[in-house]
Amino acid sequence: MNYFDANTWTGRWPFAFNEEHSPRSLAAHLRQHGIGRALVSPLDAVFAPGPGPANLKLLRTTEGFAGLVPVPVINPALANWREELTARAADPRVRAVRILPRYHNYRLNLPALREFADELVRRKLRLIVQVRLIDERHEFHAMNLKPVPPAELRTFLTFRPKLPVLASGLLRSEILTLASKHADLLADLSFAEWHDTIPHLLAEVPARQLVFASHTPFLVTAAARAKISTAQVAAAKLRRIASGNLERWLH
């Protein structure tokens, strides 16, 4: 089975001893776990004053790694988001961008997000909303950050129906809450945990709305694979979750 990972990162996370991946080491790590392709974003963009240098490095260093699809981080709360988006979208490999509302200190009702979303639609780019980076119960004690609330994301989706959105980092309960109300929403499985996770979700959520994601290096890559490989579900549905849904979403 082909695996297309919706959520991986390069760079260093300052609050834990996670493995610091370069594109080369990330690609090798993913191959060891049978993952042929992955969306990848730069951790250095999370706490930087602006994501530009981290995005530039990501695009430069992922060249030559066909399995790594670069996903720049854009901060629409900054005045230069248009210039940053234009610069990164000039690279034909960029099919989606990622936003980090809580880490960049804004909510999804930020007025600039209206124009930002319209610009993504005009450029035929997709949007990944990073709901959480880590389990908030394990957040560094000085970081008083909460994930994007489902109600906030639901309102954003309601007013931006033409924009293809992937929600990254939703809990199982949040996927169940949102997917039934937004049939076009994709949700990655990185934080979805339950007994027999995939069959449990498929009882209420169509397979077309779920995508495989390991959230490497934050979470255990092998555990993410096991959600798929151990699921007692029809092979056609598993193939869609493992790679097909994400491939279609990007094109």
Given for the second form:
Amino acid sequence: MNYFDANTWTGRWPFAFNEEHSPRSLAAHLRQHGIGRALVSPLDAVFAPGPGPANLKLLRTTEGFAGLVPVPVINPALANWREELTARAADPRVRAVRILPRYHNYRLNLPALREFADELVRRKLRLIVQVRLIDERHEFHAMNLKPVPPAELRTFLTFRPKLPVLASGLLRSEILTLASKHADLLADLSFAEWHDTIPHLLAEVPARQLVFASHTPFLVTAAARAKISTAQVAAAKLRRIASGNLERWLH
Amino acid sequence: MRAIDIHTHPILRDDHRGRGGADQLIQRAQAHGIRHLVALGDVLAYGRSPTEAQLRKINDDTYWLMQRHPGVITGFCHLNPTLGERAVRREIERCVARGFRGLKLEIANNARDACMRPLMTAAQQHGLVLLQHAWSMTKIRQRSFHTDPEDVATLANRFPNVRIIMAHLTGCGVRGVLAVKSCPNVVVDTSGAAPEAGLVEYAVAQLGSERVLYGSDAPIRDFAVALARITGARLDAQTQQKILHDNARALLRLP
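Switch from the form predicted on its own, shown above, to the form predicted together with its partner chain and output its structure.
Entire complex below, previous chain first.
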């Protein structure tokens, strides 16, 4: 089975003993786990005053790694978001951008986000909303960060129906709440878990709305693979979740 | 690969499947190579402070599983230490007579509380293992009834002859591992939250491979994911086998 990973990162996360990946080491690591392609964003963009330098480095260093699809991070709360988006979207490999609302200190009702969403639609770009990066109970003790609440995401989705959105980092219960009400929403499986994760979700959510995601290097890559490869579900549905849905969403 | 799962709740009301669901869960575990499971009971079925009658129902369910799956299920007796010495001793005696091998504590109280003394004394007397719910309270801030790893260390130092499993490595984190490092009677299970990378390796480096045990927390968690925390870790095959199987086998004195 081909795996197309919706959620991976290069760089270093300072609050855990995670691996620090360059594009080369990330590509090799993913290959070891049978993952041929992945969306990748730069961790350096999370805490930097602006994401520009991290995006620039991501685009430069992922050249030559065909399996890595760069996903720049944009901060619409900064005055230069349009300039940043224009510069990064000039690279034909960029099909989607990622936002980190809580890490960049804004809510999804931020006025600039309307214009930002319209611009993404105009440019035929997709949006990944990073709901959480880690379990909020394990955030660094000096940080007070909560994930994006499902209700806030629901409101955003309701008012931006033309924008293709992938929600990354939703819990199982949050996927069940959101996906059934927003038929065009894609949800990645990085944080979703139950004893029979995939059949459990498929009982209420169509397979076309779920995408494989390892959230490397935060989470154990093999665990994400195992979630899919051991699921007792029709092979065609698993193929869609493993790669087909993300492929379709990007093109 | 063979495994023993030290942390499961085969009957869980949130799962809405009752005893029939437990049979399916055990079959699913066996399909993953898990030959033996520790059943901890439906610990939050009646809230965080169950009555004596409610505890009996929970432990009766566990006993039903032990009888239905002999040689596959080890039962741990769920207790509420705040009910007092008489009630605690009564339930321990009842469960020990039925072949339970350990005690399970959830969030009725903090493990450092004085009400722990009767059950710890009984645990020592009967050679029972204690599985203590634990999670870092840095963000949760419910330490009056939730047990932090530091509290597990306090308990372990007070009762050095009782073997304690500190639940939820991922919830306890690096600080939790360090908190119990100097307590040789404490081992850690690998359950808790999403499978955060690097933690199992860190626990092995700090505690040694003998003090880390595989646990899933199923049905809240997926066996495949829980096992991959170990098999996907940067650990040699011998260390993985200890964590998945051998350490629990020795702790529970299984054949």
